[in-house]
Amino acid sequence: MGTTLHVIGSLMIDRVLRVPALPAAGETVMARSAAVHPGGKGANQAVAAARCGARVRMLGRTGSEGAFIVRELAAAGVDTACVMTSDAMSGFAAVMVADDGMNSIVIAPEANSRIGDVDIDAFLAGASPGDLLLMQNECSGLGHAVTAARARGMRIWLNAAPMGDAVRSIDLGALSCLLVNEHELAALTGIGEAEAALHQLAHAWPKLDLVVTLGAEGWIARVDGAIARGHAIPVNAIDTVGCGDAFVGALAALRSEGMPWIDALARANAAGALAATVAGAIPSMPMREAIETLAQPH
(Lines of atoms letter the chains of each structure in order from A and count residues from 1; the text may use other names and numbers.)
(Lines give C-alpha, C1' and ligand atoms only; values in the text may rest on other atoms or scores of the structure.)
Protein backbone atom coordinates (compact mmCIF):
# COMPACT_ATOMS: atom_id res chain seq x y z
CA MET A 1 0.00 0.00 0.00
CA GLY A 2 3.00 2.34 0.33
CA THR A 3 3.46 5.02 2.96
CA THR A 4 0.72 6.69 5.00
CA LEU A 5 -0.85 9.89 3.70
CA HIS A 6 -1.48 12.43 6.47
CA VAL A 7 -3.95 15.24 5.74
CA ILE A 8 -4.22 18.44 7.77
CA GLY A 9 -7.20 20.24 6.34
CA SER A 10 -10.69 21.63 6.41
CA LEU A 11 -14.15 20.22 6.88
CA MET A 12 -16.90 22.38 5.39
CA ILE A 13 -20.66 22.14 5.29
CA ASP A 14 -21.37 22.93 1.64
CA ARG A 15 -24.63 24.77 1.09
CA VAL A 16 -25.16 24.44 -2.65
CA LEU A 17 -27.47 26.52 -4.82
CA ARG A 18 -28.12 25.50 -8.43
CA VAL A 19 -28.59 28.61 -10.59
CA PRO A 20 -29.14 29.20 -14.32
CA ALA A 21 -25.98 31.36 -14.47
CA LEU A 22 -23.61 32.80 -11.89
CA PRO A 23 -24.86 36.27 -10.88
CA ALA A 24 -23.00 39.43 -11.81
CA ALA A 25 -22.13 41.98 -9.12
CA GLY A 26 -25.33 43.47 -7.73
CA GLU A 27 -27.54 40.92 -9.49
CA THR A 28 -30.10 38.72 -7.71
CA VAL A 29 -30.98 35.39 -9.29
CA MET A 30 -33.50 32.69 -8.42
CA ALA A 31 -31.99 29.32 -7.50
CA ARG A 32 -33.41 26.18 -9.08
CA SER A 33 -32.65 24.10 -5.96
CA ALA A 34 -30.74 24.05 -2.68
CA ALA A 35 -28.83 21.18 -1.04
CA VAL A 36 -26.36 20.50 1.75
CA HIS A 37 -23.30 18.33 1.08
CA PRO A 38 -20.21 17.31 3.07
CA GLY A 39 -17.09 19.09 1.83
CA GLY A 40 -13.99 21.11 2.63
CA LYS A 41 -10.79 20.84 0.63
CA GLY A 42 -9.07 18.75 3.28
CA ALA A 43 -11.97 16.33 3.67
CA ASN A 44 -12.49 16.12 -0.09
CA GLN A 45 -8.85 15.29 -0.75
CA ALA A 46 -8.68 12.79 2.11
CA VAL A 47 -11.69 10.92 0.71
CA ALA A 48 -10.33 11.11 -2.84
CA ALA A 49 -7.05 9.59 -1.69
CA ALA A 50 -8.72 6.86 0.37
CA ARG A 51 -11.01 5.87 -2.50
CA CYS A 52 -7.90 5.67 -4.65
CA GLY A 53 -6.44 3.10 -2.29
CA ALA A 54 -4.23 5.14 0.05
CA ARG A 55 -3.93 4.64 3.79
CA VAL A 56 -5.14 8.06 5.04
CA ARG A 57 -5.40 9.75 8.42
CA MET A 58 -6.70 13.28 8.95
CA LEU A 59 -6.49 16.16 11.40
CA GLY A 60 -9.42 18.57 11.26
CA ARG A 61 -11.94 20.46 13.35
CA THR A 62 -15.70 21.01 13.08
CA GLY A 63 -18.80 21.44 15.24
CA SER A 64 -21.56 19.00 16.11
CA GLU A 65 -23.49 19.95 12.97
CA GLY A 66 -20.45 18.87 10.92
CA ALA A 67 -20.38 15.36 12.39
CA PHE A 68 -21.96 14.00 9.21
CA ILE A 69 -18.76 14.98 7.37
CA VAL A 70 -16.70 12.89 9.80
CA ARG A 71 -19.02 9.93 9.16
CA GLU A 72 -18.40 10.33 5.41
CA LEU A 73 -14.65 10.35 6.01
CA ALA A 74 -14.81 7.20 8.13
CA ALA A 75 -17.04 5.46 5.59
CA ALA A 76 -14.40 6.12 2.93
CA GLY A 77 -11.75 4.51 5.12
CA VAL A 78 -10.08 7.65 6.50
CA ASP A 79 -8.70 7.43 10.05
CA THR A 80 -10.67 10.18 11.85
CA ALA A 81 -9.27 9.74 15.37
CA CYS A 82 -7.76 13.24 15.17
CA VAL A 83 -10.85 14.96 13.75
CA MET A 84 -12.48 17.07 16.49
CA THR A 85 -16.23 17.83 16.56
CA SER A 86 -16.42 20.06 19.64
CA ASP A 87 -16.26 23.52 18.06
CA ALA A 88 -19.07 26.03 18.55
CA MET A 89 -19.27 26.82 14.82
CA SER A 90 -18.50 24.54 11.90
CA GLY A 91 -16.87 25.86 8.78
CA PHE A 92 -19.18 26.23 5.82
CA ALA A 93 -19.10 27.12 2.15
CA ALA A 94 -21.73 28.96 0.12
CA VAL A 95 -21.57 27.37 -3.33
CA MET A 96 -23.36 28.46 -6.50
CA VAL A 97 -23.33 26.05 -9.43
CA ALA A 98 -24.51 27.24 -12.84
CA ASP A 99 -26.20 25.15 -15.53
CA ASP A 100 -22.90 24.94 -17.44
CA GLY A 101 -21.26 23.32 -14.38
CA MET A 102 -19.13 26.34 -13.43
CA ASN A 103 -19.16 27.41 -9.81
CA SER A 104 -18.52 30.30 -7.43
CA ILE A 105 -17.63 29.60 -3.80
CA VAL A 106 -17.31 31.67 -0.62
CA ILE A 107 -15.94 29.92 2.47
CA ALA A 108 -16.18 30.74 6.19
CA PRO A 109 -13.42 28.70 7.88
CA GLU A 110 -14.72 29.08 11.49
CA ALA A 111 -13.74 25.81 13.28
CA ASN A 112 -10.99 25.18 10.72
CA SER A 113 -9.25 28.37 11.85
CA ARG A 114 -8.95 27.04 15.38
CA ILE A 115 -6.65 24.05 14.77
CA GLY A 116 -3.79 24.68 17.21
CA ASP A 117 -0.07 23.98 17.08
CA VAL A 118 -0.50 21.44 19.91
CA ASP A 119 -3.08 19.59 17.80
CA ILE A 120 -0.68 19.54 14.85
CA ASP A 121 2.23 18.27 16.95
CA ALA A 122 0.12 15.48 18.43
CA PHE A 123 -1.13 14.47 14.98
CA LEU A 124 2.32 14.42 13.38
CA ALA A 125 3.64 12.28 16.24
CA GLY A 126 1.87 9.45 14.42
CA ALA A 127 3.89 10.00 11.22
CA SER A 128 7.09 8.37 10.04
CA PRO A 129 9.98 9.80 8.00
CA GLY A 130 9.15 9.57 4.30
CA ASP A 131 5.40 9.74 4.86
CA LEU A 132 3.51 12.33 2.84
CA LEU A 133 1.75 15.32 4.46
CA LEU A 134 -0.94 16.97 2.35
CA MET A 135 -2.28 20.43 3.27
CA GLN A 136 -4.38 23.24 1.82
CA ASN A 137 -4.98 26.84 2.93
CA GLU A 138 -8.47 26.56 4.44
CA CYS A 139 -7.32 26.04 8.04
CA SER A 140 -4.89 27.43 10.59
CA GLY A 141 -1.38 26.29 11.47
CA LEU A 142 0.04 26.04 7.96
CA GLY A 143 3.45 27.46 8.79
CA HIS A 144 3.84 25.44 11.98
CA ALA A 145 2.82 22.24 10.20
CA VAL A 146 5.42 22.77 7.48
CA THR A 147 8.17 23.33 10.05
CA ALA A 148 7.13 20.35 12.20
CA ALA A 149 6.73 17.97 9.24
CA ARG A 150 10.08 18.99 7.78
CA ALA A 151 11.76 18.25 11.12
CA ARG A 152 10.24 14.76 10.97
CA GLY A 153 11.60 14.07 7.49
CA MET A 154 8.19 14.00 5.82
CA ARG A 155 7.41 14.86 2.22
CA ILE A 156 5.25 17.98 2.27
CA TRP A 157 2.62 18.73 -0.38
CA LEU A 158 0.74 22.02 -0.38
CA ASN A 159 -2.37 22.69 -2.42
CA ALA A 160 -2.20 26.50 -2.24
CA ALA A 161 -5.95 27.05 -2.29
CA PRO A 162 -7.26 29.52 -1.59
CA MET A 163 -4.25 31.74 -2.23
CA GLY A 164 -3.44 34.14 0.62
CA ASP A 165 -0.79 35.57 2.90
CA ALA A 166 -0.35 32.28 4.79
CA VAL A 167 0.80 30.66 1.55
CA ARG A 168 3.06 33.55 0.59
CA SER A 169 4.83 33.32 3.95
CA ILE A 170 5.76 29.66 3.42
CA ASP A 171 9.31 28.75 2.46
CA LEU A 172 8.58 26.88 -0.78
CA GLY A 173 11.96 25.23 -0.45
CA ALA A 174 10.55 23.20 2.45
CA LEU A 175 7.92 21.64 0.17
CA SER A 176 8.19 18.54 -1.97
CA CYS A 177 5.30 19.53 -4.24
CA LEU A 178 3.21 22.67 -4.82
CA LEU A 179 -0.20 22.23 -6.44
CA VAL A 180 -2.24 25.19 -7.73
CA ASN A 181 -4.81 26.09 -10.35
CA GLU A 182 -4.18 28.80 -12.93
CA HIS A 183 -5.77 31.54 -10.79
CA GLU A 184 -3.71 30.66 -7.71
CA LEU A 185 -0.57 30.45 -9.85
CA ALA A 186 -1.20 33.95 -11.24
CA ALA A 187 -1.83 35.33 -7.74
CA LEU A 188 1.38 33.76 -6.45
CA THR A 189 3.66 34.89 -9.29
CA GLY A 190 1.95 37.99 -10.71
CA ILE A 191 2.12 36.37 -14.16
CA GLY A 192 -1.14 35.70 -15.99
CA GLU A 193 0.13 33.11 -18.49
CA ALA A 194 0.36 29.69 -16.83
CA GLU A 195 3.39 28.30 -18.63
CA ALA A 196 5.43 31.47 -18.11
CA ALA A 197 4.47 31.52 -14.43
CA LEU A 198 5.39 27.86 -14.07
CA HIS A 199 8.80 28.48 -15.61
CA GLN A 200 9.40 31.37 -13.19
CA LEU A 201 8.65 29.16 -10.18
CA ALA A 202 10.70 26.30 -11.62
CA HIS A 203 13.68 28.62 -12.05
CA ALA A 204 13.33 29.98 -8.49
CA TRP A 205 12.78 26.53 -6.91
CA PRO A 206 14.59 23.97 -9.10
CA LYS A 207 14.02 21.05 -6.70
CA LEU A 208 10.31 21.69 -6.17
CA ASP A 209 7.78 19.58 -8.07
CA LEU A 210 5.03 21.84 -9.46
CA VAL A 211 1.57 20.84 -10.68
CA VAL A 212 -0.90 23.30 -12.22
CA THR A 213 -4.50 22.33 -13.02
CA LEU A 214 -6.03 24.29 -15.90
CA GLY A 215 -9.68 23.23 -15.82
CA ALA A 216 -10.94 22.50 -19.33
CA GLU A 217 -7.39 23.01 -20.63
CA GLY A 218 -6.01 20.04 -18.67
CA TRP A 219 -2.82 20.40 -16.63
CA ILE A 220 0.85 21.31 -16.83
CA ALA A 221 3.59 20.22 -14.44
CA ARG A 222 7.30 20.39 -13.78
CA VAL A 223 8.15 17.07 -12.12
CA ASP A 224 11.49 15.29 -11.82
CA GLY A 225 13.01 18.34 -13.50
CA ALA A 226 10.99 18.05 -16.73
CA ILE A 227 7.86 19.75 -18.10
CA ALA A 228 4.83 17.52 -18.70
CA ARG A 229 1.36 18.35 -20.04
CA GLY A 230 -2.00 16.65 -20.26
CA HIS A 231 -5.30 17.44 -21.94
CA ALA A 232 -8.63 17.46 -20.14
CA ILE A 233 -10.77 14.34 -20.62
CA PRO A 234 -14.16 15.19 -22.18
CA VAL A 235 -17.08 14.27 -19.90
CA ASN A 236 -20.68 15.34 -19.43
CA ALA A 237 -19.96 17.88 -16.69
CA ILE A 238 -22.80 18.75 -14.34
CA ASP A 239 -20.86 20.20 -11.39
CA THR A 240 -17.19 21.22 -11.23
CA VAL A 241 -17.17 21.52 -7.41
CA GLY A 242 -14.44 19.23 -6.07
CA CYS A 243 -12.75 18.47 -9.39
CA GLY A 244 -9.45 19.98 -8.29
CA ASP A 245 -9.65 18.13 -4.97
CA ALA A 246 -10.26 14.82 -6.73
CA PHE A 247 -7.17 15.50 -8.86
CA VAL A 248 -4.98 16.40 -5.87
CA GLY A 249 -6.19 13.58 -3.61
CA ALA A 250 -5.78 10.92 -6.29
CA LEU A 251 -2.33 12.23 -7.23
CA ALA A 252 -1.15 12.20 -3.60
CA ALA A 253 -2.47 8.66 -3.14
CA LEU A 254 -0.77 7.33 -6.24
CA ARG A 255 2.54 9.02 -5.54
CA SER A 256 2.45 7.75 -1.94
CA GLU A 257 2.29 4.21 -3.32
CA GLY A 258 5.27 4.92 -5.59
CA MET A 259 3.57 5.28 -8.99
CA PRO A 260 5.69 7.24 -11.53
CA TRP A 261 4.69 10.88 -11.99
CA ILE A 262 3.36 10.63 -15.54
CA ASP A 263 1.16 7.63 -14.78
CA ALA A 264 -0.09 9.22 -11.56
CA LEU A 265 -0.88 12.52 -13.31
CA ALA A 266 -2.87 10.73 -16.02
CA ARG A 267 -4.99 9.02 -13.37
CA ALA A 268 -5.38 12.22 -11.33
CA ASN A 269 -6.64 13.87 -14.52
CA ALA A 270 -9.23 11.10 -14.88
CA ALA A 271 -10.25 11.53 -11.22
CA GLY A 272 -10.86 15.24 -11.76
CA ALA A 273 -12.94 14.55 -14.86
CA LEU A 274 -15.06 11.94 -13.10
CA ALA A 275 -15.76 14.33 -10.22
CA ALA A 276 -17.41 16.71 -12.68
CA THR A 277 -20.04 14.09 -13.52
CA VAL A 278 -21.49 13.89 -9.96
CA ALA A 279 -23.07 16.66 -7.87
CA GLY A 280 -21.43 17.70 -4.62
CA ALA A 281 -17.86 17.54 -3.35
CA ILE A 282 -17.24 14.41 -1.24
CA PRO A 283 -20.01 12.50 -3.07
CA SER A 284 -18.18 13.10 -6.36
CA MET A 285 -14.79 11.71 -5.32
CA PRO A 286 -14.34 8.67 -7.61
CA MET A 287 -13.28 5.10 -6.86
CA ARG A 288 -9.96 3.66 -8.10
CA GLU A 289 -11.60 1.24 -10.57
CA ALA A 290 -13.45 4.05 -12.37
CA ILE A 291 -10.28 6.14 -12.47
CA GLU A 292 -8.25 3.31 -14.00
CA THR A 293 -10.94 2.70 -16.63
CA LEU A 294 -11.18 6.33 -17.73
CA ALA A 295 -7.40 6.82 -17.69
CA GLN A 296 -6.82 4.04 -20.22
CA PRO A 297 -6.01 5.28 -23.76
CA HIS A 298 -8.87 4.84 -26.21
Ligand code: ADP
The other form holds:
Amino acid sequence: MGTTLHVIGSLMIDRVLRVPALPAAGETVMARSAAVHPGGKGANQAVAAARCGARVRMLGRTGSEGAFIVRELAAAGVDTACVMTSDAMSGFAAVMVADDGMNSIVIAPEANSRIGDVDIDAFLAGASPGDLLLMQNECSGLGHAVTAARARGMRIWLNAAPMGDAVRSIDLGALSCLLVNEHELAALTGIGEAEAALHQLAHAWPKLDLVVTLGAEGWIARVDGAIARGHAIPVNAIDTVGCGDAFVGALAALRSEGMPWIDALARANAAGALAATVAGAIPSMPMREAIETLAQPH
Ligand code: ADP
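Other form of same protein, the form predicted in complex with adenosine-5'-diphosphate (ADP), not the form predicted alone:
What follows is the whole complex; the chain from before opens it.
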Protein backbone atom coordinates (compact mmCIF):
# COMPACT_ATOMS: atom_id res chain seq x y z
CA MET A 1 0.00 0.00 0.00
CA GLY A 2 1.41 3.41 -0.96
CA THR A 3 0.79 6.78 0.60
CA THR A 4 -2.59 8.38 1.15
CA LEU A 5 -4.14 10.25 -1.79
CA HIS A 6 -5.79 13.53 -0.77
CA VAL A 7 -8.52 14.97 -3.02
CA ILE A 8 -9.87 18.53 -2.78
CA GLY A 9 -12.78 18.73 -5.17
CA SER A 10 -16.40 18.99 -6.16
CA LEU A 11 -19.56 17.05 -5.47
CA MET A 12 -22.30 17.69 -8.03
CA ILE A 13 -25.82 16.44 -8.52
CA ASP A 14 -26.02 15.59 -12.22
CA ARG A 15 -29.55 16.15 -13.55
CA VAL A 16 -29.60 14.54 -16.95
CA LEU A 17 -32.35 15.14 -19.52
CA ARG A 18 -32.47 13.06 -22.70
CA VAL A 19 -33.96 15.21 -25.47
CA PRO A 20 -34.66 14.61 -29.19
CA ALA A 21 -32.55 17.69 -30.07
CA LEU A 22 -30.95 20.44 -28.00
CA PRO A 23 -33.39 23.37 -27.64
CA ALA A 24 -32.58 26.61 -29.48
CA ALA A 25 -32.72 29.94 -27.61
CA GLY A 26 -36.34 30.59 -26.57
CA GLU A 27 -37.46 27.03 -27.43
CA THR A 28 -39.07 24.57 -24.99
CA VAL A 29 -38.71 20.85 -25.67
CA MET A 30 -40.12 17.77 -23.96
CA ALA A 31 -37.52 15.42 -22.44
CA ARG A 32 -37.62 11.71 -23.34
CA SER A 33 -36.37 10.87 -19.83
CA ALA A 34 -34.89 12.48 -16.73
CA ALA A 35 -32.36 11.06 -14.30
CA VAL A 36 -30.38 12.21 -11.27
CA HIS A 37 -26.84 10.88 -10.74
CA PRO A 38 -24.10 11.53 -8.18
CA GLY A 39 -21.15 13.32 -9.80
CA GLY A 40 -18.67 16.17 -9.72
CA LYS A 41 -15.10 15.76 -10.93
CA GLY A 42 -13.73 15.61 -7.38
CA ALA A 43 -16.14 12.88 -6.29
CA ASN A 44 -15.71 10.93 -9.54
CA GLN A 45 -11.93 10.94 -9.29
CA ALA A 46 -11.93 10.08 -5.58
CA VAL A 47 -14.11 7.03 -6.32
CA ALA A 48 -11.97 6.06 -9.32
CA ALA A 49 -8.82 6.17 -7.18
CA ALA A 50 -10.41 4.20 -4.32
CA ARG A 51 -11.70 1.49 -6.70
CA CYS A 52 -8.19 1.33 -8.13
CA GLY A 53 -6.93 0.45 -4.66
CA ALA A 54 -5.73 3.75 -3.18
CA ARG A 55 -6.30 4.96 0.37
CA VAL A 56 -8.26 8.15 -0.40
CA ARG A 57 -9.55 11.04 1.73
CA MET A 58 -11.53 13.97 0.38
CA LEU A 59 -12.35 17.58 1.24
CA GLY A 60 -15.59 18.89 -0.24
CA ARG A 61 -18.87 20.66 0.48
CA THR A 62 -22.42 19.89 -0.51
CA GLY A 63 -25.98 20.72 0.59
CA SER A 64 -28.40 18.39 2.31
CA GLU A 65 -29.75 17.06 -1.04
CA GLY A 66 -26.16 16.04 -1.85
CA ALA A 67 -25.96 13.61 1.09
CA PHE A 68 -26.47 10.68 -1.32
CA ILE A 69 -23.18 11.61 -3.05
CA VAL A 70 -21.35 11.41 0.29
CA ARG A 71 -22.87 7.96 0.83
CA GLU A 72 -21.58 6.89 -2.63
CA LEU A 73 -18.10 8.08 -1.71
CA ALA A 74 -18.14 6.25 1.61
CA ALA A 75 -19.45 3.08 -0.06
CA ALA A 76 -16.46 3.19 -2.42
CA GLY A 77 -14.12 3.38 0.59
CA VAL A 78 -13.31 7.12 0.46
CA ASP A 79 -12.69 8.76 3.86
CA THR A 80 -15.43 11.44 3.95
CA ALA A 81 -14.70 12.91 7.41
CA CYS A 82 -13.87 16.25 5.71
CA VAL A 83 -16.82 16.24 3.28
CA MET A 84 -19.20 18.76 4.85
CA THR A 85 -22.95 18.88 4.36
CA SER A 86 -24.56 22.27 5.06
CA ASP A 87 -27.68 24.32 4.32
CA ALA A 88 -26.14 25.73 1.14
CA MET A 89 -27.58 24.53 -2.16
CA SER A 90 -25.69 21.53 -3.53
CA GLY A 91 -23.65 22.07 -6.66
CA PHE A 92 -25.44 20.74 -9.70
CA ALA A 93 -24.98 20.14 -13.38
CA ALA A 94 -27.89 20.56 -15.78
CA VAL A 95 -27.07 18.15 -18.60
CA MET A 96 -28.99 17.75 -21.84
CA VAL A 97 -28.12 14.85 -24.10
CA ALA A 98 -29.65 14.79 -27.60
CA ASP A 99 -30.41 11.74 -29.77
CA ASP A 100 -27.40 12.54 -31.98
CA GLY A 101 -25.12 12.34 -28.90
CA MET A 102 -24.54 16.10 -28.70
CA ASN A 103 -24.74 17.50 -25.20
CA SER A 104 -25.08 20.83 -23.50
CA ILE A 105 -24.06 21.27 -19.85
CA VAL A 106 -24.38 24.09 -17.33
CA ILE A 107 -22.57 23.72 -13.99
CA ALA A 108 -23.59 25.64 -10.85
CA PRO A 109 -20.87 25.14 -8.18
CA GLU A 110 -22.99 26.51 -5.26
CA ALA A 111 -21.73 24.72 -2.06
CA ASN A 112 -18.51 23.78 -3.86
CA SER A 113 -17.54 27.45 -3.98
CA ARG A 114 -17.72 27.68 -0.17
CA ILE A 115 -14.57 25.71 0.56
CA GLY A 116 -12.51 28.19 2.59
CA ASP A 117 -8.82 28.51 3.40
CA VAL A 118 -9.52 27.33 6.97
CA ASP A 119 -11.13 24.12 5.65
CA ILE A 120 -8.11 23.52 3.43
CA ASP A 121 -5.61 24.07 6.25
CA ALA A 122 -7.51 21.69 8.54
CA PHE A 123 -7.68 19.05 5.78
CA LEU A 124 -4.00 19.30 4.84
CA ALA A 125 -3.00 18.98 8.51
CA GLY A 126 -3.78 15.29 7.95
CA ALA A 127 -1.24 14.95 5.11
CA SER A 128 2.44 14.01 5.17
CA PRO A 129 5.32 15.32 3.03
CA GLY A 130 5.48 13.39 -0.24
CA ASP A 131 1.75 12.60 -0.23
CA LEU A 132 -0.14 13.40 -3.41
CA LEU A 133 -2.84 16.10 -3.52
CA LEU A 134 -5.24 15.87 -6.45
CA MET A 135 -7.46 18.81 -7.46
CA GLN A 136 -9.68 19.93 -10.32
CA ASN A 137 -11.21 23.34 -11.11
CA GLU A 138 -14.81 23.00 -9.89
CA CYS A 139 -14.43 24.37 -6.34
CA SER A 140 -12.99 27.36 -4.50
CA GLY A 141 -9.61 27.59 -2.78
CA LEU A 142 -7.33 26.35 -5.57
CA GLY A 143 -4.68 29.05 -5.10
CA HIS A 144 -4.54 28.64 -1.32
CA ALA A 145 -4.44 24.85 -1.59
CA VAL A 146 -1.44 25.00 -3.92
CA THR A 147 0.47 27.34 -1.58
CA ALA A 148 -0.40 25.35 1.56
CA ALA A 149 0.31 21.93 0.02
CA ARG A 150 3.63 23.13 -1.35
CA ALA A 151 4.65 24.40 2.10
CA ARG A 152 3.94 20.88 3.41
CA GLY A 153 6.16 19.25 0.78
CA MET A 154 3.25 17.50 -0.97
CA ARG A 155 3.19 16.51 -4.63
CA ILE A 156 0.45 18.57 -6.27
CA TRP A 157 -1.56 17.33 -9.24
CA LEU A 158 -4.01 19.62 -11.01
CA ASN A 159 -6.58 18.35 -13.48
CA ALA A 160 -7.26 21.77 -15.06
CA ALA A 161 -10.88 21.00 -15.85
CA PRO A 162 -12.82 23.03 -16.63
CA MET A 163 -10.19 25.50 -17.83
CA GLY A 164 -10.69 28.97 -16.33
CA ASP A 165 -9.18 32.00 -14.65
CA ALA A 166 -8.43 30.15 -11.39
CA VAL A 167 -6.14 27.81 -13.35
CA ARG A 168 -4.46 30.65 -15.24
CA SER A 169 -3.59 32.42 -11.99
CA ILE A 170 -1.79 29.38 -10.55
CA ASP A 171 1.99 29.11 -10.56
CA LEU A 172 2.34 25.96 -12.65
CA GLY A 173 5.89 25.65 -11.32
CA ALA A 174 4.42 24.68 -7.94
CA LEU A 175 2.71 21.62 -9.45
CA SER A 176 4.29 18.24 -9.99
CA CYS A 177 1.75 17.17 -12.62
CA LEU A 178 -0.78 18.97 -14.86
CA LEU A 179 -3.51 16.86 -16.47
CA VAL A 180 -5.78 18.18 -19.22
CA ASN A 181 -7.83 16.97 -22.16
CA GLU A 182 -7.05 18.24 -25.66
CA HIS A 183 -9.58 21.10 -25.46
CA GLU A 184 -8.23 22.34 -22.13
CA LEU A 185 -4.69 22.09 -23.49
CA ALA A 186 -5.61 24.24 -26.50
CA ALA A 187 -7.39 26.79 -24.27
CA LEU A 188 -4.36 26.98 -21.96
CA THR A 189 -1.68 27.32 -24.63
CA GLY A 190 -3.56 28.80 -27.61
CA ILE A 191 -2.08 25.96 -29.71
CA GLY A 192 -4.47 23.53 -31.42
CA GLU A 193 -2.07 20.65 -32.08
CA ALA A 194 -1.53 18.60 -28.90
CA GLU A 195 2.13 17.63 -29.32
CA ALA A 196 3.17 21.19 -30.23
CA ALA A 197 1.28 22.53 -27.23
CA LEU A 198 2.92 19.92 -25.00
CA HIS A 199 6.36 20.97 -26.21
CA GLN A 200 5.58 24.59 -25.45
CA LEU A 201 4.50 23.78 -21.89
CA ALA A 202 7.47 21.46 -21.39
CA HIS A 203 9.80 24.25 -22.50
CA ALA A 204 8.23 26.73 -20.07
CA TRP A 205 8.02 24.26 -17.16
CA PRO A 206 10.83 21.69 -17.59
CA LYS A 207 10.18 19.87 -14.29
CA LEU A 208 6.40 19.60 -14.68
CA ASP A 209 4.95 16.22 -15.68
CA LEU A 210 2.21 16.71 -18.29
CA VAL A 211 -0.57 14.30 -19.22
CA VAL A 212 -3.05 14.99 -22.03
CA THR A 213 -6.04 12.75 -22.72
CA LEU A 214 -7.24 12.60 -26.33
CA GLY A 215 -10.59 10.83 -26.02
CA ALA A 216 -10.93 7.91 -28.45
CA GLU A 217 -7.42 8.75 -29.71
CA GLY A 218 -5.76 7.79 -26.41
CA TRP A 219 -3.22 9.96 -24.60
CA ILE A 220 0.10 11.78 -24.90
CA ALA A 221 2.35 12.75 -22.00
CA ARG A 222 5.66 14.32 -21.13
CA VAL A 223 6.85 12.40 -18.08
CA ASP A 224 10.33 11.86 -16.64
CA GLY A 225 11.49 14.40 -19.26
CA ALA A 226 10.38 12.39 -22.32
CA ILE A 227 7.33 12.24 -24.60
CA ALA A 228 5.24 9.05 -24.33
CA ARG A 229 1.94 8.15 -25.98
CA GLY A 230 -0.63 5.40 -26.21
CA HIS A 231 -3.64 4.51 -28.35
CA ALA A 232 -7.06 4.16 -26.76
CA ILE A 233 -8.14 0.54 -26.19
CA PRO A 234 -11.02 -0.36 -28.56
CA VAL A 235 -14.21 -0.95 -26.56
CA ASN A 236 -17.94 -0.78 -27.14
CA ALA A 237 -18.28 2.86 -26.02
CA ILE A 238 -21.83 3.73 -24.96
CA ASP A 239 -21.27 6.80 -22.74
CA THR A 240 -17.98 8.71 -22.48
CA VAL A 241 -19.10 10.80 -19.48
CA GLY A 242 -16.52 10.29 -16.72
CA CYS A 243 -13.77 8.80 -18.95
CA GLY A 244 -11.37 11.60 -18.07
CA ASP A 245 -12.15 11.23 -14.35
CA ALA A 246 -11.56 7.46 -14.48
CA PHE A 247 -8.21 8.05 -16.22
CA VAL A 248 -7.05 10.77 -13.80
CA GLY A 249 -8.27 9.00 -10.63
CA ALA A 250 -6.63 5.70 -11.58
CA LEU A 251 -3.39 7.40 -12.59
CA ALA A 252 -3.20 9.30 -9.29
CA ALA A 253 -3.88 6.09 -7.35
CA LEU A 254 -1.18 4.14 -9.17
CA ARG A 255 1.46 6.86 -8.95
CA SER A 256 0.61 7.22 -5.27
CA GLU A 257 1.37 3.50 -5.01
CA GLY A 258 4.78 4.14 -6.58
CA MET A 259 4.09 2.51 -9.97
CA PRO A 260 6.38 3.69 -12.83
CA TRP A 261 4.78 6.25 -15.17
CA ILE A 262 4.49 4.06 -18.27
CA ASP A 263 2.81 1.18 -16.43
CA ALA A 264 0.49 3.58 -14.61
CA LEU A 265 -0.46 5.37 -17.86
CA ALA A 266 -1.29 2.06 -19.57
CA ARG A 267 -3.65 1.19 -16.71
CA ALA A 268 -5.19 4.68 -16.64
CA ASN A 269 -5.88 4.25 -20.37
CA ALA A 270 -7.69 0.99 -19.57
CA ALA A 271 -9.65 2.72 -16.78
CA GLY A 272 -10.79 5.43 -19.24
CA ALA A 273 -11.84 2.82 -21.80
CA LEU A 274 -13.79 0.83 -19.21
CA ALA A 275 -15.63 4.00 -18.10
CA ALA A 276 -16.86 4.42 -21.69
CA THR A 277 -18.63 1.05 -21.53
CA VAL A 278 -20.95 1.95 -18.60
CA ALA A 279 -23.51 4.81 -18.37
CA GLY A 280 -23.05 7.63 -15.85
CA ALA A 281 -19.95 8.89 -14.08
CA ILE A 282 -19.55 7.31 -10.61
CA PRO A 283 -21.24 4.03 -11.67
CA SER A 284 -18.71 3.72 -14.50
CA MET A 285 -15.53 4.04 -12.42
CA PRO A 286 -13.85 0.61 -12.81
CA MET A 287 -12.39 -1.74 -10.21
CA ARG A 288 -8.66 -2.55 -10.14
CA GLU A 289 -9.11 -6.13 -11.31
CA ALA A 290 -10.94 -5.07 -14.50
CA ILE A 291 -8.29 -2.42 -15.16
CA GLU A 292 -5.46 -4.96 -14.83
CA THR A 293 -7.24 -7.41 -17.14
CA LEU A 294 -7.87 -4.85 -19.91
CA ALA A 295 -4.40 -3.32 -19.60
CA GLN A 296 -2.66 -6.64 -20.38
CA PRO A 297 -1.10 -6.68 -23.88
CA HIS A 298 -3.55 -8.22 -26.35
P1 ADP B 1 -12.49 13.93 -20.80
O2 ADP B 1 -13.65 13.14 -20.29
O3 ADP B 1 -11.77 14.68 -19.72
O4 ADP B 1 -12.77 14.77 -22.00
P5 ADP B 1 -11.21 12.11 -22.64
O6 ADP B 1 -12.44 12.15 -23.47
O7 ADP B 1 -9.95 12.64 -23.23
O8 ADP B 1 -11.43 12.82 -21.24
O9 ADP B 1 -11.01 10.57 -22.21
C10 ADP B 1 -10.11 10.19 -21.20
C11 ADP B 1 -9.52 8.85 -21.54
O12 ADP B 1 -10.55 7.85 -21.57
C13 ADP B 1 -8.82 8.76 -22.89
O14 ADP B 1 -7.50 9.24 -22.81
C15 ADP B 1 -8.90 7.25 -23.16
O16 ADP B 1 -7.92 6.59 -22.37
C17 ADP B 1 -10.28 6.90 -22.59
N18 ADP B 1 -11.34 6.98 -23.61
C19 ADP B 1 -12.17 8.02 -23.85
N20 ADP B 1 -13.03 7.73 -24.87
C21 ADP B 1 -12.74 6.46 -25.26
C22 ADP B 1 -13.26 5.56 -26.27
N23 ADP B 1 -14.27 5.92 -27.09
N24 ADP B 1 -12.71 4.33 -26.37
C25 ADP B 1 -11.69 3.95 -25.56
N26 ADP B 1 -11.15 4.74 -24.61
C27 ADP B 1 -11.67 5.97 -24.45
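Source: prediction; values computed, not measured. Between two forms, the rigid core is defined as the largest C-alpha subset superposing within 1.5 Å. Residue numbers count along the first chain shown, from 1.
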{"item": "Exceeds or equals 2 Å, Cα of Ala290 between these two forms, core fit", "value": "no"}
{"item": "Core fit, then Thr28 C-alpha moves 2 Å or more between these two forms", "value": "yes"}
{"item": "Rigid core superposition, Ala279 Cα moves 2 angstroms or more between these two forms", "value": "no"}
{"item": "Between these two forms, C-alpha offset at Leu17 (rigid core aligned, Å)", "value": "2.5"}
